[in-house]
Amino acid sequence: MNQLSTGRPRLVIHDPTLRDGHHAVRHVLGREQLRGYASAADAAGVPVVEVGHGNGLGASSLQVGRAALSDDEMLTVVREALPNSKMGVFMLPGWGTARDLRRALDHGADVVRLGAHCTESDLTERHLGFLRDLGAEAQGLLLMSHMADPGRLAKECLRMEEYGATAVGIFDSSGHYLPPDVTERITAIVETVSVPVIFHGHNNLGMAVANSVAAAQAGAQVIDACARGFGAGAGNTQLEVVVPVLERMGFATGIDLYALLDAADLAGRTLMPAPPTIDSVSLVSGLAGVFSGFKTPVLDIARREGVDPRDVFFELGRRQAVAGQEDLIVDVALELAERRA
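This sequence as a structure, only the one chain, the form predicted alone:
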């Protein structure tokens, strides 16, 4: 593990507040909101600030929600607000294309993340190779990682490293993990790959900070966290909590505490109607192991069809629904309504 001059193990904190948080507000953040938070995070010394539609580059659509700003507009605004921090972007192949990646790099993106379902890393091969050929910092992430065992995750991460990823890791997309689950999976990946390992946690079961700590202790070198936990469903690992916790445990993040708290306060005032909470629907989503980004569409469709959203989540979990299968929500809600009738 890398060391700072202090001798403490170094962690890179990656902040997707302006990307994952978009899920929570139907992708409507405006220029001043993006500019204000990015400037505050930069002042705090947050190493990487990620921006974009909640589902990443190219995803603004009727199916998953139109963003208030185009990708080009978001990247331009945030790039100008980050004189020191790196700017990150995320893309799911299928939503975005190589053209979107090139445009993001033209706008000054420093870190590009490619995501894929946890057993489908091969979907990232072409784009990781494209980024490798351009000399870009490219990372590979496995979504819904609780749906694969540690050995399979390690093999999938190794493939992404071979495709050209400069870091690899896992998303706890449904907030389903407990700390021992994270320890087992991160350990397996760290023992298999030679690049830094990433962990991205959600808070459906109230475990996001504990899970992120477990990941760091198991050897992860990149930890994702959002201001006030702003993110899909019950939200993400809370940035201004996990950073001082990790520092107290002996890790070095290079982030200024007071400036970080100021950035979190700003996020609370300007980005979100209210901080994410673990309500009954989010809790069930975590227990069922369903993608946190499904919360808003499940609530909308369940209300429309007159069914209990908790029943929808448990049924989606039984069907092993994965991110990108939003159409399945409608099928499940209609079937539940028919059974009730």
Given for the second form:
There are 2 protein chains.
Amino acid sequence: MNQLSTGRPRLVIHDPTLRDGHHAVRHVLGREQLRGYASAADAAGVPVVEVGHGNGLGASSLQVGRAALSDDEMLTVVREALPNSKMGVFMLPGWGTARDLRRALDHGADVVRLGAHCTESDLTERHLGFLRDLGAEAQGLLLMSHMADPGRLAKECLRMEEYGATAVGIFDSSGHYLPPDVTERITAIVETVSVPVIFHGHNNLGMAVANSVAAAQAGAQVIDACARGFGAGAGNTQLEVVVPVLERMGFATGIDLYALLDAADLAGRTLMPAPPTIDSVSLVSGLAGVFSGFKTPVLDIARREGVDPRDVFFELGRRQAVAGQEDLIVDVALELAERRA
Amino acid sequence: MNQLSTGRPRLVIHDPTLRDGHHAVRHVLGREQLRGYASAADAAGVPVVEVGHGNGLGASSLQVGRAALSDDEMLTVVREALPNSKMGVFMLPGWGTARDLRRALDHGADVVRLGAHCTESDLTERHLGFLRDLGAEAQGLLLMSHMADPGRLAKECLRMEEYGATAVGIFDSSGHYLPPDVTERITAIVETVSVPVIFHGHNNLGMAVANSVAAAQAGAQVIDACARGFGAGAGNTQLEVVVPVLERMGFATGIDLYALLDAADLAGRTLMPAPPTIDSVSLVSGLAGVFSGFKTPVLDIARREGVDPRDVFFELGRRQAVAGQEDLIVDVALELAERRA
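Based on the form predicted alone presented above, generate the structure block for the form predicted together with another copy of the chain.
And the full complex, kicking off with our chain again.
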């Protein structure tokens, strides 16, 4: 494991505030907001600042929401605001293409992340290969990772390493994990791959900070976290909380605490109407392990069919519904309505 | 350990929403607010609902804030709203007296808690003895418990058991603990006393849920939690989150999840302007291990003396400042100002 001269294990904190946070404000952050936060994070020594539409490069659309700025505009503004930190981008193959990746690299993106459903790492092969050929830093991330067992996750991560990924890891997209789940999965991945391992948490069960600490203790070397937890639903791991907690647990992040608190305060004032909290819908979707993007359709359809949305979430969880299976929401709601009648 | 017929370890969830939450709204909850939430918690099967001024019986005053209702009024309203749940009260000797305890019992309080600084359990002796003689359920709680080592806490808890306490435990008043700290302390207490052990968490480091799980795993049998985390500063352990998490970890609470979510939603709508979040001041006071009641005077004095309030918190933590030592804030701020000049 990478060590500082202090002998403490070194972690890379990866900050997707300006990408994941976009989910919480319908992708409308403007130039001054991006510039202000990116500058503050850079001043604090945050190693990687990720920016973009919540769903990544190329995703701005009527279907998932149009961003206020184009990818080109966001990357230009943030690159200028990061004299020291690396700039990160995220892409889901299908939403974005090789052309989007090439333009992100032209704009000075240092860290390029490709995401895929936890059992579909093969969808990253072409793009990871392309990035490897260009010599870029390319990371492969598995979404909704609680839906696969530790062995399967390790196998999918190994495959992404073979495709050319320079780091691999998992998203807890539903915020479903408890610390022992994270320990088990990160351990399996760390034992299987030879590149650094990434953990990205969500707070639906109030465990984002504890899960991130568990990941680091199990050998993850890249920890994702957002200022004030700014992110979809119940939010992400809270950056300015997890950094001093990790330091207290014996890890080194290289981040200046007071400058980080200043960045978080700025984020609180300028990026969000209010920090994320755990409401009952976020909690239930986390318990059920359902894709957080299902929230709005579940609430709409449950109301229309006169069924309890919490029952719909738990049933979708039992059926292992994945993103894209919005049709299943209607099926489940109709069945619950019939069962009741 | 107490077991249900399921064989799962049984926990008693103790809900101080209507007492600790009072700190977040200057003690102004009215009759309809108390009645509504208490009824909903009772319907969910929450075993104990605690009510009162944030600082407990007899504390309503100009110095710490006058409550909208008298102790008598609060206890009358909540008792009527709890056909099934026990009613709890809290008292800090000094603020409240034996006369307050007697009146609370006359109003039908079932669980009476006495709090004392973590090294001053002897202050509970007279009142615990008085309650024991009346045959009441009496609990002894150590505040600011991170300021004493596990052995000392166990000794103070044993003393309270000898005074007559039917349960004993610790408050993480500053929200300073990480899970291993809780494991170590609860284990020491459980190994020393023969009555049930209580844990009361705060969320300053984002660890309230994880710490409460650690406490239960170490053998605590009473876990405190508040709807939406409603409580002082960064808030308490979030009730509707910790209950299903504990159930998933193998514990039994006897609480109905949907009714609990309904109660939490009601609390969110009717008790608080917004749920607690972790702001930078709460985070720093948690890291420093400083009494959360110092927040306002620290901010005021730091501004007046032109020093960084974060430095003041960390220095107060180094000096092990305790509640009542408000004079120390001025001393520290002046010293920091001089050192800078």
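These numbers were taken from a predicted model, which means no experiment stands behind them. Numbering follows the first chain given and starts at 1. Under this definition, the rigid core comprises the largest set of C-alpha atoms superposing within 1.5 Å between the forms.
Both residue 180 and residue 43 lie in a single rigid part of the chain between these two forms.
Superposition of the larger rigid part on its C-alpha atoms leaves the smaller part rotated by 19 degrees between these two forms. When the rigid core is fitted, residue 329 shows a C-alpha shift of 5.3 Å between these two forms.
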